[in-house]
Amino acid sequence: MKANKELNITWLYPDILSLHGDRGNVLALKRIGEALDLKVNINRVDAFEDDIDFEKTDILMINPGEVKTIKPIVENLQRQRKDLDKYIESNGIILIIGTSGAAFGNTLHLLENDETLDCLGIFDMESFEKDKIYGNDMFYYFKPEQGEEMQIVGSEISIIDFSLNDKDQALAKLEYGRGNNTKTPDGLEGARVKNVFFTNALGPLLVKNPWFALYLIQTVMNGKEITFNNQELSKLDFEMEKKALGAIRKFITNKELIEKGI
């Protein structure tokens, strides 16, 4: 097989971020891109002060941590800042899920002794810990820069609020739960910068959101000149996680339709 039909995902700190079961998203990459005849290439960064090899990555997954972990999130990549801006430049892919995301805003304030913590600034994008942890579900609408609008469900379980100073970076518009900032919410889910994802949608994302999964896979087969016909396709049908996405939306529905009061 040759080179460039390798995918490879490379997925920091697994045992490390690892809240809410969301390695189901590495997964998930493997199996839609096995199924699109691709090798399938998972690397693991087992340790904050093992290094990252750019070169060899497509994706970097980065799923949930405790909010403890965000700190050396920050100093490691930090280290290989240049590295990391070179990939991010070069539309290389970031996927970064739930509380993780504040590695990537400008500051995080945390609780104990009030202390502020300065962080990789990709998002502007201020973050605070919160005293009470947060759970609903989410439902939104996630346009890609070219291709069909994609209807994308999960669950938030937030111990961190967001609070985006550049509304355009939002990757999104609610159309039910809190995304970003559960303190006031502004309707805003996530961010985006290039291909540099955050959401707070767990499931896992990718697991509930297949079609989210092979967007990605596509944005980077499509970077080394290669796509798929409708025979190849074909095999993806997600017809089951189809359904799930009905009962899903129609529960979201009467569950609103009750906080409303009708």
Contents of the next structure:
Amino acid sequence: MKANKELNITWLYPDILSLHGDRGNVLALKRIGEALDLKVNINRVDAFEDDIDFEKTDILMINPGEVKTIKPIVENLQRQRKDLDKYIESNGIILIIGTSGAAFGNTLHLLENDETLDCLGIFDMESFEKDKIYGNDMFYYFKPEQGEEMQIVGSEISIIDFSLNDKDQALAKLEYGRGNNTKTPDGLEGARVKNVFFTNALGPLLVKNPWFALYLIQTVMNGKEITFNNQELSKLDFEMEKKALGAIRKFITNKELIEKGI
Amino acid sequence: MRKLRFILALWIGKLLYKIIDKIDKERGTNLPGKIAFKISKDFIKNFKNLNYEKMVFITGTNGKSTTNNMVINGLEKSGHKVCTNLAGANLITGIATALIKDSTMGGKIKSEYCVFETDERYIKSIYEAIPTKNIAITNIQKDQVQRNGEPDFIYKKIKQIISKDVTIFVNNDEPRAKSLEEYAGKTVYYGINKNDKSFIKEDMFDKTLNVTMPCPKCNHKLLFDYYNIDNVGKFKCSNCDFKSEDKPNYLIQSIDFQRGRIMLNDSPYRINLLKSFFLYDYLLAIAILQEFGITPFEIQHSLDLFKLEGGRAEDLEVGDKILKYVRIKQENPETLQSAYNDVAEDKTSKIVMIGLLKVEDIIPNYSNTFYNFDCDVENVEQSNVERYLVFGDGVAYDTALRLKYAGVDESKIDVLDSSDPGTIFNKVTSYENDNIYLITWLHEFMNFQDELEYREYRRLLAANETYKSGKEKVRNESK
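Alongside the form predicted alone that was just displayed, please also present the structure of the form predicted together with its partner chain.
Entire complex below, previous chain first.
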């Protein structure tokens, strides 16, 4: 059973899915959760053979790994498919970053042997491995169900292009950067179905955008009928993150001016 | 016709090389080869006298140039002629230029050995033109992700050229490079025993948040007994039987860091050990040289004469402060972790400057600092830091966030949203503490050097003006 004042983070394959300093996402959830006086439990799933304890999961964190790890992710989540579907259906949170997003689409086309891999099909999306890398910053607004939209900034290192069949599943429209589709940019970023979130934003995402981490934690706690009052929220200090955001936005604005030839 | 085109391309290449060499010695490393390829598409395949047994490619993420220079030095000092692509010209055009330079007018190679530093992304086309019998892979690690994406992206490119025809030299302690063994004809392993600078991460960091890396053979979690460098050490897989060899062919058994002595396969060597991460480069160079038949005595002689670039103390004098520079490679977590470990060894009170910068060598430029979260900086914080000075236009606050997450009190961090040397110098000279470390990319360090040279020039100019006006004053007074 999930205890009320607890935040249970299940960290999928921490050693295997670790490309771009992504453990920072777990650090951010821990820091913010603890600042809100929650007991934060970090449950590692170290081996492919180990099962995810969905009963003891509030947020399932899936960081990016090398392209070759997508196949085992799909295989091992398929093994627990019933539990996974039940978790998603009951509004459980999954946060997926970068390459691992492909595991949640319909298919992934791999370059080696021209193979097409069947994936979990949570998102109506096809994925394509590329022979060239694309790296850039990205910026978008995330619109939560309630309250103000929030700014999200990050970097993207794209080795897979994602094409959403159902454009309404996009997590956001990009203000800057290429997001899902770097070869033929369609301005769409990430995907969302219920509380399964996928974004290309690295940084680590939740370190650079702690307001998004707070949103995830609040969503979990609302489900447990716990809300935070202003006094509790005022314990969170995002001043340095706001300055970091400001500096990157200035940099992006300058890049846009140069790209437009001004 | 093919032969004629080759000779034409060769002569034009040689002429170009001579001209460029006269104008600017630094620039003649790629262009002659580039032009030669324009004239003759299979240019590089037509050279005669190439002995593939006495040729080696040196590739991998870190340590290519240093190892390359050591091998060349070892061969030359023991009396052999070597054809090589110096100065980081490690694409096929750079290698073509090296061959142009080294050949007769008829295209015969004069040197006995060929030692080529090769860019890992383009190694396939180079290998197809000159199928060497020896390939050394220093390591395959996270690096410049805007180009390389993920380590497996590079791994696959190197794997393409490893076959039963070649001998590979691989680091026994580096899992990705080592796993190439199954594709090679012969594998020469080199490794380093546990030593004074080896570390285990549980000592430095919250165990729950500690990560290793996936097994290159089965993708399961790898376990390390200890690390000599980040992600390099004695390892085994948690699932399959992949692990470091118990007895590598070349093994540094023990290291005396104080005196700069190593014991390698029961032979002692004297080496420049100021920076410990060069150890693997020394070891690989010695392994290649010995496999080429150079004796330990000759190797020691060459090492004594070798000037290790970046191996000297690179201090900067700013006002009355000395900044102790610790080199890192841009966007590379392994070298950044080594830098943090180096600084953390000094347990006395200190200022630590950290300057990670925006990445500006490819369009679009971008603001990556996430590799900092692959590194543990907690050990620095625990080593008695009075203040941090974090700088770097656009990304300084992101760097400061890494420190915040390591438990550093924000009031201890000075953030300069700037890469301007003058601004940074003004801040650093305002501290009372004289023990100052500087961690930043090489090109920012060079900007610092330029600023200091410019200041010196201005000072001399001003001194000259004072001297002249003084003289004039005396002259006027005497009238």
